[in-house]
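As structure tokens, one chain now follows by itself in the form predicted on its own.
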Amino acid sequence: MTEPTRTGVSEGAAAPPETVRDLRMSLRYRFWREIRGNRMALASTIYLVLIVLVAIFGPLAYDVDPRLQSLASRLQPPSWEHPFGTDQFGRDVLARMLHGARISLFVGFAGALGGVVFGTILGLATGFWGGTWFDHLAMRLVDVMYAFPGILLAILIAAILGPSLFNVIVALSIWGIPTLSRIVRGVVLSLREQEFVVASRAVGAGPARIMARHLVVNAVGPIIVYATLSVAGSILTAAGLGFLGLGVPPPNPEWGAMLSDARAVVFRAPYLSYFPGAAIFLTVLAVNFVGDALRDAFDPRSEVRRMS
């Protein structure tokens, strides 16, 4: 048991309302729960988990160089000694495939990563002070943000910094700040003046304090379930880049580079474009699902109908 402080509210008790206890269950096991409910979600969970196996475990398995060209084997069909074919350069497609599972893999997390950290510090700090210059100078350039398509502010990005590697992330991190900056400035708007922040604030926490015990706590469900499907939004975004010239620079294998590839050939060797493009199609399409999942285990009115 916690000790009562001086003005009478034990530091335990500042928990918020909004806690796993008044649900009875832990967040994890919702999680679980429902993925074991949802068919499309578990499988999905299971090829994404493959898909980083592959891509962490692929290249070493299968030792073949993706950058090694050979013109004598150029646009072979897919066969034992190619078991994805070739590209109008000879390199195996597979070889690509794997390597460039890990670029778009790493490319697609780390962007949605940076977007996560700096939108929800951002949503913190806006909805902490909110009503302030601050406030309003913050909220005021993220309108201007959603000015643009999110794909066309990550391309004009992406054209100003250059193609490389850290300049896609960079811009996927951009991308993604505006719309969690709002969903968590939203959420701590709603909390700052709850029993349990004024509690805080009594017994001497500080504005930092406050919102990495307290605030963000509460916000933890919108973070992860926008976080689950900005990976998506992340890796498609950055296939649009790649397939514009504007991502990873050649030669190294990406799936949207290969994709954009493929676009001379694709009448000789179609084979070049199902490869990547259902890579990028099935993992969008399972991250969207388990994103599903995420949503309705942190709803806490989808819990409530169910107990009822």
The other form holds:
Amino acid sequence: MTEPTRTGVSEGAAAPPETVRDLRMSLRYRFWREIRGNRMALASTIYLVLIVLVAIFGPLAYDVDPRLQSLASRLQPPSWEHPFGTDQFGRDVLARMLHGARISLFVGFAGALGGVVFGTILGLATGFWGGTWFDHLAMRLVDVMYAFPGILLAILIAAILGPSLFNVIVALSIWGIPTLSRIVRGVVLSLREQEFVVASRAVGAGPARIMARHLVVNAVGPIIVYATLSVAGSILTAAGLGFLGLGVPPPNPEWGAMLSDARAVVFRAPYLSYFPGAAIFLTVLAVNFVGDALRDAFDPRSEVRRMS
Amino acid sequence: MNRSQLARTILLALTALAVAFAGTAAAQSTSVPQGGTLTIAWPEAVNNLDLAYIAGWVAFGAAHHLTDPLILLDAEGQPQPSLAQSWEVSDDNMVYTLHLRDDVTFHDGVRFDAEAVRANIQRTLDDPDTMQHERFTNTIGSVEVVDDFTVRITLKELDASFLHDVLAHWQVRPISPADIPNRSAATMTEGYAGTGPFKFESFVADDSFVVVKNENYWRGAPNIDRVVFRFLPELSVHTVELLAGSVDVSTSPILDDVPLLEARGLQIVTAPAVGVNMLTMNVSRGFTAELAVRQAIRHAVNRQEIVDSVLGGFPSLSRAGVPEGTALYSESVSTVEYDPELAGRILDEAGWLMGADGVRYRDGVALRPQFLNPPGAHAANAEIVQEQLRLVGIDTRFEVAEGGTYGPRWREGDYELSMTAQGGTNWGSFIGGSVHPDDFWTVNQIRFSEDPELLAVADELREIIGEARSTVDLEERRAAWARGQQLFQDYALTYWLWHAPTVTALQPWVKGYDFYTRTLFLHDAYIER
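Same protein, different state: after the form predicted on its own, show the form predicted together with its partner chain.
So here's everything in the complex, that chain up top.
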């Protein structure tokens, strides 16, 4: 029986013999090799590690209540007392940025994870039973979801469910399902005809076992790539929902909502828009660079390019 | 005629001619510049131009330019002639006879006369979708056309504020009888012919409303050719556009930007508004059904701090829903002081004890009332109130109702707390908010309470308001209203916060404008660059 490869996208009889060896390299090795050769990806990885550490430990190190208002000291520019200044309610902006990092990153990652989990399950099922009525029905539903632009779909869901942390995550999860289910379905459709799957089936493995032991494992490359990129999309969409007032309700600090609040005082306190704006921009950019690096690391064509 | 006589005659004639020319020149020098387009940044998308259906000041502020009132209320709230040049009220205050102007035509050329007034009042009587349908049907007995320009209205029951609240109300700003059959709640954004200084030109949903001058206006054609209302809900855009000079007026400048606008030479004009900002409390459900909670909430909110810090000091604090210096203001009514310690004691005595997490609990239930708010300035002020309540252990569940959903939800009582504002046409008959338990915009849902004591309060309010409305004597009416205001205070039926004037920013070249009852009037306005 042929040993299954770790990367679904690397399957293909036409692959040159030289590339097969490289494609068997561990995901971790391939990622780090890509990162080392890509300074933007390296810087982005360092930034993301730092921002996650800041989100976890920042509020502990800078122990200021992000909800505490002081109307007497509203709209103060950055100073030693308030390093990022104060907002229109006299709240410390640094404290809000640090607590906001927790919420924004949590919402972004949780939303992406939800989309990945449900998208993968749907993609596996429709790919495995491809061509059946179930596949047709599920894919037409996915087509309907595709008909809505992503942000509109998220707004629609958030507006129906109402603004709350959980509902934003639900909206982002649903938003992520169509793309990932399509990707996984495509991979599974090609994998299910592979000899190791046929062999598994021949020795009596059931659908659940085949999906769990063979198909998911081999589709993990594109899933990770898409999941990483969808984190960027989720953070951006969560910020967009927060900006529109459909995100986490006040007074919880969330970067998108902070940016939205800053609009009203953009002339008197422009710095209020700099910090959340820069945080959203840099985080989304960094996640995209890392996602690109992952894609290159797992893409056999980039291997071929590299070797040639 | 000899030579000297001829010379004197010629001299006199030349002198007269010179005086005439000088007079003409003087007249020309005192006349104001004509023409031009005035662009106004409007804070909300207007979704209704038809005054019979309009419920909001924002829509009225734009649409009123198409029409005229029968009776105009001046800045002091006193009735002045308009389309009705005089009126008589019978001794028993049951019959109102209006003598109309005979020189007015609608924009479509139809003559304005007594029949037009009757048709407009009949329209509200016939159409249950109109805002004042209930008031009209309850109050008006008959409308008779006495002659071409005299109309007589006979009431079913005494209504002391009929002249102010009905005849001077925007609901009775006549539109052309030719348009009436085509109008309904479904045609609210379509143009029509009124008698006003400006005529309808175009309306684009979520974009703009444009009017052009009525050359045949009975008070003389306006000076400005066109007025463009640009719907710009994003208020920071108003500042940008004002600074760039691309809009001439903003009726809702951001108060934090007012010093900057003033420094750049813009005119900042405040005008008293007939209205009150309030923290409404739904007394029929949830945590706010409990008197102690409502009382504690009122003592926990520091409204003076909000006025001073966030609202630029423009509003004045409200005693009990009626501003000082107006007809129904009574110093005998108690007011509410900021006292967070007292708020804490009231809650302690009611069994709401502070938990370790800073939230009060009773029998394991956290004190977390629902706090529903409209977007914009109300929501921003509500965030301050939310924090002030948190400091005494009331952890509100904050919600901003977007996309026009606030009004219906608030009316249906889908809230426990809510920041909002209401206004009327004049202080002669108005107590700030809709205090009648059965009113369309009632501020506390008291009629749905299950508490017998509150239901008795509702009955008492009905009685007091009925008495006030049927009392012509101002002192007696004030006394009746004072009892109503005191009931509101004693049972904490709402928290009257402040009376905010309208603040308008105008470019230095906009002149001749006027304000009545919080609304910008442009008939005499002109642009002098």
